[in-house]
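Shown here is one chain on its own, the form predicted on its own, set out as structure tokens.
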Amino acid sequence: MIFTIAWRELKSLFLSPLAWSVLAALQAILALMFLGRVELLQQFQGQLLAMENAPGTTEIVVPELFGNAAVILLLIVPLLTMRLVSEERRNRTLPLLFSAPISMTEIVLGKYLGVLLFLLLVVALIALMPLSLLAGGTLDFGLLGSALLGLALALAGFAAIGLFMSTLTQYPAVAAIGGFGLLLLFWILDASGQGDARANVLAYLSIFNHYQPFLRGVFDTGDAVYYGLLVAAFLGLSIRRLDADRLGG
């Protein structure tokens, strides 16, 4: 039933203009920011290769190129998952699901998978781009697999951080607020690291600190065992809330 409920969802997803204006919206924002630094890498390769122990090609465009994309996503994921659980609740086609032979932890997982299929192909496109230049040059594809890994544990918790957002409430839009204003939470508990051990605690907490050494090619287990908690807990937040909605309808 998980992935019955997940192609449902995916689906949906590519039934509604939504999704498409996001992919459209997003390729060509990166894009942009992509032949930019591709624009700028062909500026100073002179220089580039007068110096000892140059960046290379992959140094100077993925990590700003993925960089962007996580703070541009930040934006956007709460638009997708904004309906998951919050329009089954205004459509009161929820008591259906609850009453379907299914169990709560079904139902979120097979809603969590079906966006998280749509993301990861998101980022299978934004891979391309880095790609391409493969028919001029080289890459390093430990730093490009490093960089894509880490996008894709970030987008992971930004699905299960917007999908519990969407159990709270039946309006999409409030939804979709919640689900950004947590994520910028986040980010703010990061920039909140620079002064004494609570604050790094605190920064300890954020998803982008443990997303930058992605981008430096650095795969640290620490890392990706933060994210697979933060899932987790998000997700299994997310089944209580609607165990709650189920006992108490």
The other form holds:
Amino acid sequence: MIFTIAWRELKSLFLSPLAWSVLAALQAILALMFLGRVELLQQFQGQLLAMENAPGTTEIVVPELFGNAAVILLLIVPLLTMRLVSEERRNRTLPLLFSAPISMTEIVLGKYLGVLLFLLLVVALIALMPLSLLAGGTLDFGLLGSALLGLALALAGFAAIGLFMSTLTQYPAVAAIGGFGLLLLFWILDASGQGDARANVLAYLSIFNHYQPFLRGVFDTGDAVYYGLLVAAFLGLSIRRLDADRLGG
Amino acid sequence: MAGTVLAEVQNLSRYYGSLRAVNDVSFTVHQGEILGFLGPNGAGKTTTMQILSGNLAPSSGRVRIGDHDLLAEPKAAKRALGYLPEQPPLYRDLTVDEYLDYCAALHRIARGRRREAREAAKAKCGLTDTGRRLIGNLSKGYQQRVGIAQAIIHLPPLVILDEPTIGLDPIQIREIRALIRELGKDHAVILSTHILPEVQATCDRVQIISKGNLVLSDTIDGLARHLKSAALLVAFRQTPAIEEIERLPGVRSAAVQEDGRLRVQHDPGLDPTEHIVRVATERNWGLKEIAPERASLEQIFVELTTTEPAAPEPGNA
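I've shown you the form predicted on its own. Could you give me the structure of the form predicted together with the partner chain?
Full complex below, order starting with the chain above.
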């Protein structure tokens, strides 16, 4: 049942030009950044060869690329999640889901999974860029894998926040702006912690502080749990918000 | 008509803040029955339909669909019902087939049987040729049919239709009403409307709701009795003196209306139609038209909601 809704969400994303334009724009921007890094690598290849303990190809290309990808996706994910519930509410199609034998949890998980599948496709497309370097060399698969995992987890968090904002309103634009605002807030919370997740509570809450270690190739269970909690919290809030539709009025 | 009970509503109330939309409503729906839910706008019809379909939680009271309590076992109860809200829940960017397949999946119809269910629902609703068209491009009447198809695709014992003919043209209304009567053969149907003739044309039983209270629950024949007021509307080519009419047996009073017709009030059960016709021919008044006066829905509401059923004032019929 969850997959039925997820599949429908995924298909409806591709029915509108939105998904296609997002994929195209994202790929174009990241490809430019990627090529910039590769060019840099070429320029300094001689010096790198002379250095002792020189950073590898992956180390030069991947953290920069994935760091930028997360920032750009922070802007884009709210656009993908804004329609999830708000549009159904505005078009008054929610009764179809509410009167079908499906629980609120299944509705929310289905919609979340639909967006998540799309975002995993985005991650796969981004992964293709560093993988193309295999044509002329080798990669540090540990670092690449850690960065991919980090990006996927961060996107899972973004999507949950975006979904929640979409359950709050019937205007997709409001959901997008709200989602963007909330994500940005979560991103810059570390202003006082200066990149250290353990500095204080606000710094701990920052999405950014839990994303950085993945880009250095460090997999900390604590960071993974942070994203798990973030997703669970916002999905729980979404379920409660939809339930309130039924109870309130 | 007295088949198994498909829906049972007990002491249902619903508040919006301090506004009482539905107040202590109880009724049952039996298999093979079309129940008309009649009321003016804002009477609580839609609220009741939303509660019955699980879209709204009641403030108090119980709803049982089939053998399951809607609040305690929502999934099992919702399996047994199909719901068409006031505005059909359609995805305009899907084709009719895609949409109905999705609905079938939501209602847990096994993958192998979805096509069959979809085709059956389309055949019932007259959508056989529109399967590949986008819902957004269909006319309002066809969109309404898709909405009904969505509500019956899983062959639920109970179908709830909230104002299904609103915004349709007269031909489409006729077709939808015929479709609802057709549905009534296999499913129990709850039909909400504010149009009195619609209930008379389609329903077996009628319930009238006014300001959240159930004020009448009766068969369609019982409603007809309420509708017949003790008055006749008569038109003559040469209007006779009122005294001549008032002398006829059974006639209480007569008055000329603005449109030239005579409004003749008579004793209940003593219909003077035959006398009027006979006398009119004898004295060559040129009788053009004679018909019992039908009370309007508003008058029934007035009659049912005021403690003393007063006769309608002459002149405003």
